[in-house]
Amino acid sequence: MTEKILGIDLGTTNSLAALVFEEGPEVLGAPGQSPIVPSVLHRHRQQWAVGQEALPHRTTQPEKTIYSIKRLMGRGFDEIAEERNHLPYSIVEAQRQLVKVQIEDQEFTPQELSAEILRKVKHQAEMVLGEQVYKSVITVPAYFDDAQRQATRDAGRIAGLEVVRIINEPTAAAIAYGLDEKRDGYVAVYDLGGGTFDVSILKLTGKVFKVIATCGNTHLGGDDFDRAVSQTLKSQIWQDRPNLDLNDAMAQQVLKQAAESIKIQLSSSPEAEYHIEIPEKSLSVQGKFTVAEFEGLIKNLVEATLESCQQALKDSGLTTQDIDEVVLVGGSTTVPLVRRRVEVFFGRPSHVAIDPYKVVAIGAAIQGHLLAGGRRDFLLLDVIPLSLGIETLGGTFSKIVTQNTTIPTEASEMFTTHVDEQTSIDINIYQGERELVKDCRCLGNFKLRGIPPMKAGLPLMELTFHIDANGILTVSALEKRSGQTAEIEVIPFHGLTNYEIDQIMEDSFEHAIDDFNDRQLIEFRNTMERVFRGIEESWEMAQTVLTTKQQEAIRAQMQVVENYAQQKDPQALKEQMDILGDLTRSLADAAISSAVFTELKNTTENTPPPTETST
């Protein structure tokens, strides 16, 4: 058997993983439970509930619980002003341009928000597999900066696992799709997530993968579905009572869950029910919502995913009649419009075999299995999304690399100083397409020091950019005439330092046996309110298979277990659920047959009677 690396999907709304078996790859989940990770986290008591536990405080707590924290993922304080608007958490800005997420009096960067996510994941991943698991594969959308594939690397980091390759999410559906088995020809992978969108225009020859042209947008997403029907049902409610006020943090949750169950229930009816319900505002509705009202409400944010596709084509230099196959990915790509634009905009069906919300992930985990060594001949060959260079005089912007050079890539130009007797020289670099620097992005810069006083003009200082095969820059300069040398992996300003990162593991080792008995406790404390429910739903069958004194020890044990779940052990609390479990164990067999003699009654009921034949 092969090395295990985990294929990660690591997304906006959800997160999953993925490995590769002798029988092939699949999503790990537990026997009967969904191997989806919601990307919810909730803080509680100083500690994190992740994924199903945290869901239920969006509109409880909605303070104190993160969503769409893929949206922070390496960017900058100013460059999430929109987010902030949204987002019903507050989001502080720290040195460097750093984003953290403030709850109390605690602060998180989105990097160690995010790696409680993947933790969970690895979590999941290591109950099913029974062994740990300590290297993976995580995808990002193929329009992702170097700082956001930055901050994914660390935040994988943090969570106790080497990130071994960075990999486009439609790359990654590509290969899942075993699309590399097929003939020559390109592929259109188009990705809408909960809170990104890209499409990536590949190559296939023989077995290698070539992405040629990449676009998006990763202010774009299901989320932004969410916001327009909510900002509809909001407008409905205040046309009736127009002094409501429905802009603060719980409202907000409220509407929004509203209008995801409203897009869900549309992907699959012409019409939808919604009831919102806030009591602390005395406000009860129900209502419809139909299929036309919601595709008119997003046909221009579809519309803008099909100008990307466009530009893309026009980057690759083909046209929609060169593309072979399209590949749809992510799950807003279950909205029945979205399938219909993309089917006439591409005049050809859509591969969507593949769960949307699984394929990244198996992506992934094949391509790790490759990694591994594990039998699978293909070559993969991504591309950076946009130019890579520096800032030159009067602050134009001058690319070293340019969009969609297939990496891993190296490439060097030569500059000079233009001040004379100039000792050392600032460099700055920057990402982005247009000709000023003010209009890109400035990821670092560094410092070369120690150049022999010259005339402007007369240094040679040799620029090189190298990139691997994760996305990841690397910038060296070299002063040809006196030798100096100055490297950098460039970080970028808003982005954690080495350090930093540092830090942060160290802080989780110190408390790994604290943070796994806090994991310990909310999972009994969870599993504690699943057999009180139980019981509950079982009480009346109780009143009448127990005694009165079995049905005390029953009420007082769950009090017993009820005062543990207060404290901080949870073995303890752990051996309490063990004497309930005894004490309820012929309430557990009976109401077993109960449900076997109900459900035998019924087959028979509904058994047809033999049929007659002649002889």
The other form holds:
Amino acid sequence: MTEKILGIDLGTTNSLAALVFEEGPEVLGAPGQSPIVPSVLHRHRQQWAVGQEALPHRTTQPEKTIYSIKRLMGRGFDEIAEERNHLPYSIVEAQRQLVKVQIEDQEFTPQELSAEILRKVKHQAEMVLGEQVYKSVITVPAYFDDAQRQATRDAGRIAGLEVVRIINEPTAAAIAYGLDEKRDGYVAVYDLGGGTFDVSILKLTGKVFKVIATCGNTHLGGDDFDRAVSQTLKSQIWQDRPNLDLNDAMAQQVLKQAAESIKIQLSSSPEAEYHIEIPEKSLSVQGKFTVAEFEGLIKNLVEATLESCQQALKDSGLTTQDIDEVVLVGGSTTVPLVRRRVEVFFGRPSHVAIDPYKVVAIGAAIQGHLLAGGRRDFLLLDVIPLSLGIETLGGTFSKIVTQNTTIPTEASEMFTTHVDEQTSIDINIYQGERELVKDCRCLGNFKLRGIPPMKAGLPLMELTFHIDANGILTVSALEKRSGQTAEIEVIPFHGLTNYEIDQIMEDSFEHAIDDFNDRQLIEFRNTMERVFRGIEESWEMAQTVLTTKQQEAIRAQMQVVENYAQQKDPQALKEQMDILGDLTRSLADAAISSAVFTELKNTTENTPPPTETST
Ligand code: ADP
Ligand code: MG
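So that was the form predicted on its own. Now I'd like the form predicted in complex with ligand ADP, please.
Full complex below, order starting with the chain above.
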């Protein structure tokens, strides 16, 4: 038997694991129990309850119950403004725009919370297998960017799982059906889950899938079906009891459960009976819900998903005739109306043989099995979903790796400076398809330092983007004339550094943040010292080019900077250095030949971004 690598579907609503056995792949649930772990966590007495046992607390203790954590993974605080409106728990902003969830006086990163879910999934799998597992393949939506993929990997690591590969959910689903072994063509994967819908068009070429288009709605899913049913139930109850309060947590909980159970019954029978009981309100009602009623309620929602399918086809330049296979994924595709409409839309039957809630985990398990050296000889490659590049002069976006490049991949490009004597360059890494970086997503930045002073345009800086098989990005820079390679580290703005993850595993997260602060403080103090030296060295010139008032202002600000350097707030120190930068600008202009002043400009103003050369 090959090494065990779990396939894990880490879902917004539900998560589960699968593994390939001698007889084939299967999801892992204890005998007589569901393999599904609801992606919900409840905090109680400094402990997490995860999965099924946390579920009821969603309504009874919403501020202590975390769900939909996947929506926050790898995202910056300002990117989740919309999500925050939908989520009842407290979400706060930490350093570097990191998002944290706050419960009472404790804060948790999305990575730590997802890790709790993964731990539960892992533990459940280990109970079934009777042995420990250490490795996994985890799936993510096709539209996840690098920061989101990295965050998912980090969650795995925190949970004690080596993530040997991250693969796209639609690709996993196609693999589960063995479509990679079929002749080249196009596959549409329709995924309707609890709270999200997405459709992906995959292109199969020589056993390799490429995602050529994705489209969807991040706020459309089975929960909306439940809400519609629940509303109807409420109206029916109010007909007899117009003044009954049905909006408190308990009533909502009861109604949601009843609605979901009705929905699930209607997937396999034309009528569902319900019995709603809230003794505290002396409420006891019985009734029937028909498929026709239910379909009337969800019709428009289903039509909306088909519009996304139309859009995805349009984006990929295809028509339904070009699609060879259709795969249904996600618990909500069990709804017969959904199946019928998708079949009519694409004009062919969909693959439904594997339970749609299992299919992604099973595909991930097959991928894991192959990576462990199991049989079925094909190579799985994926593509990067959005172009990657850097900011160049005037806030423009220069692509280095274009969208849909098959990974792993590496690409290099030459850049130069546009300011004389520039000894350091800020490199801002972006992802997106727009022309200006303000419309793209910033993934991180770093500074290439130690370039010897040269005229603008002379430095030759080679930037290399390396993307590994998991879609994780590393950027390195080299100044060719001096042969100087700068020691650089790319910190994704919305992810965690390796250092920080290690701290979480060993110790507390707060500790890592302190260390990060200290490191920044040291860097800023070093810069300050160099800047002060520069000012002293050119003070003679200052007396000729600056008014007495200006000189006094510089001296006073130097004192302020020094005071701030004694304190522990790197950002405050940086702000005061910026002010000093403004005050010394005219001195720096006069002393243009001084490399130190160029550095002052570079570190305390926004460094002018590098310019692309015509190489
Ligand atoms: P996600 O990918 O978002 O984690 P899932 O694929 O697990 O979500 O789908 C969860 C949704 O599927 C829930 O809304 C659930 O009510 C719904 N669902 C599960 N089984 C059925 C069924 N038999 N009929 C209709 N809906 C179902
Ligand atoms: Mg899913």
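Under this definition, the rigid core comprises the largest set of C-alpha atoms superposing within 1.5 Å between the forms. Quick caveat, the model's predicted, so the values are computed rather than measured. Positions refer to the first chain, counted from 1.
Relative to the superposed core, E575 undergoes a C-alpha shift of no less than 2 Å between the two forms. Core-superposed comparison between the two forms: the Cα of K455 travels less than 2 Å.
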